[in-house]
Amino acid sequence: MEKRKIIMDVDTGSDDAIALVMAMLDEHFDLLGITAVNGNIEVKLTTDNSLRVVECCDKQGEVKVYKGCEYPIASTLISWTAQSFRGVPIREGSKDNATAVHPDQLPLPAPTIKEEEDSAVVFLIETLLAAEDGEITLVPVGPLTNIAVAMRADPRIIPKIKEIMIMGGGHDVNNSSPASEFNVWIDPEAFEIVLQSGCKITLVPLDATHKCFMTVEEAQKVRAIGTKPALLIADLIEQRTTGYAQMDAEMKALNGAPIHDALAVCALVYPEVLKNVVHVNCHTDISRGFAYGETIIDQRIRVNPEPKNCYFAFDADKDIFVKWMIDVLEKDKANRGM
């Protein structure tokens, strides 16, 4: 089977962790690495988290980790605008470790290793530029930052990229503001960016990441799996529930939560887990007023439309999401002999 060169670019994250777990067991994937952006939380504690996700998954040495960017490209520099009061991003629920969505250090040990030496947007450029045309699929399930600055510093490694998964976007659904969904609202200048760069683009969106939902009773099914990967997916799944349940009465209902990043990773593997995929004109709305950060989509029907740039998800297979998990989880499990 020749594995799919891909590059996971996260801001880790509880979801971010379970679609790096997904990333590293999934043997239809050639993890080149991961690169850290500030997002969910700092960029400190997203590359250390994603340190120790490595470590879980016994990927040391295997897969490397770059720290990305600290800002936004822009958001943060206007006075008046929201990300400019904080700086960097307030994790979403409860800020307590024990509760919030997502935590400052993921339930695992601290790491052994360190990031690398060279920055993210310096691997992006180095490891694309030596690739083939239409080599390297990107994963980004933050802020887009690190492939905009990538973009803009070399564009010269536009033609290299296969494909761009992106989570990120919402229609029906958004979270950050009435308008916005979070990946985006954090850096919107750099999501309209890699939207008008001519790649082939997918957006897995808010509308199709909820419909993915797992409960507290899946995430047993997980846990019973028993391996390390497996006894981290069950928490965060556990955690998440709890953080949602503080501020989504329809999760609360489900007794579940989203796992937004994980479900880029498995349309990697079976394209049909995104359902109502339409071909679209989408632009992010960067003026700054009270829609900063939309996702636009462009559904006039026209003469003379105007160039569709995305693929734009608005539903998803739940029962396809949760078999490919249980599925790699224990392929994992029978590989490690127990």
Ligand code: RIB
Contents of the next structure:
Amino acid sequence: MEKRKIIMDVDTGSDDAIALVMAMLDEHFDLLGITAVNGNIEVKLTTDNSLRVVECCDKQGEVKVYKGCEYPIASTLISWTAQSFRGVPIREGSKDNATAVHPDQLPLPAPTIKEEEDSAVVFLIETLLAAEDGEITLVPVGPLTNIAVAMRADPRIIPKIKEIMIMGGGHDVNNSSPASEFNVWIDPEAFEIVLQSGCKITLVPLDATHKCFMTVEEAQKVRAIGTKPALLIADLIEQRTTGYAQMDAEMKALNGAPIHDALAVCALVYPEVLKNVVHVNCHTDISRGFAYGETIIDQRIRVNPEPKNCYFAFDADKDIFVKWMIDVLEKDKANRGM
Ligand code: RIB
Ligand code: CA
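Moving on from the form predicted alone, kindly provide the form predicted together with the ligand as a structure.
The complete assembly is shown below, putting the previous chain first.
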């Protein structure tokens, strides 16, 4: 089977960690590297957490981590914006590491490996320039700062990109503000730069990811697999459920939490996991008003419509998503001879 070459761009983060486990264990992928960015927590922590996950999957020496941008491109430059709180995001949930949706440290041992010398942006540019046209898929599941900066620094990378599978955006579902999804909200200008790049883009927005929530009961099925990665995922589903119960009434009632980022990885293996996928014209509100960071889809029926620039998944199939996760973890267990 020819493996799909991917680069994961993450703000690890509890659901990023689950996405990283799946990207490292699913045998459909050749994971070329992990680039960390400021987002859920500061970039030194998202980098450290990504290193922890690499070791949890026993991929040290095989999968490398690169530290990326510490601040968004522009959103923190004007002090009155919410994003400007000390230049790092307002964190989801409580400040308590035990109940935060995104703890500063994942429930894993401190890493014994270190990030690479090269920055994430240098790694992205050098790796993409060395590739054939259309060879590499980018899978950003945090703010798009690293990718937007790389595109601005060297646009020659754009034709090298096969597809960008983005966890980001929202239409009927938002979280960081009534109009905006977190990954866009932290760096709206970066999101718009990528939307205007001309790459093939699929948006996996909250409208889809909130359908692929996982419950504490399902976490027990994952835990029963018994491998280190499975135990981590079970712990993180439970931690996310605790964190979401403090802010999201729907998830509190479901006794679960959306596993946003892993859905973007699943969609590369099982595109049918995304439902009601529509080719649309979408742009980002960067006007710094109440809707700053909104992903706005042009649904007008125009004589000369705006060009369509992305595929937007308005729905998703939870059964396909959960079965994929269990199957990959069970295959890893077999590969470990357990
Ligand atoms: O809005 C959900 C996104 O924001 C996810 O990527 C989560 O990790 C946070 O970064
Ligand atoms: Ca994320």
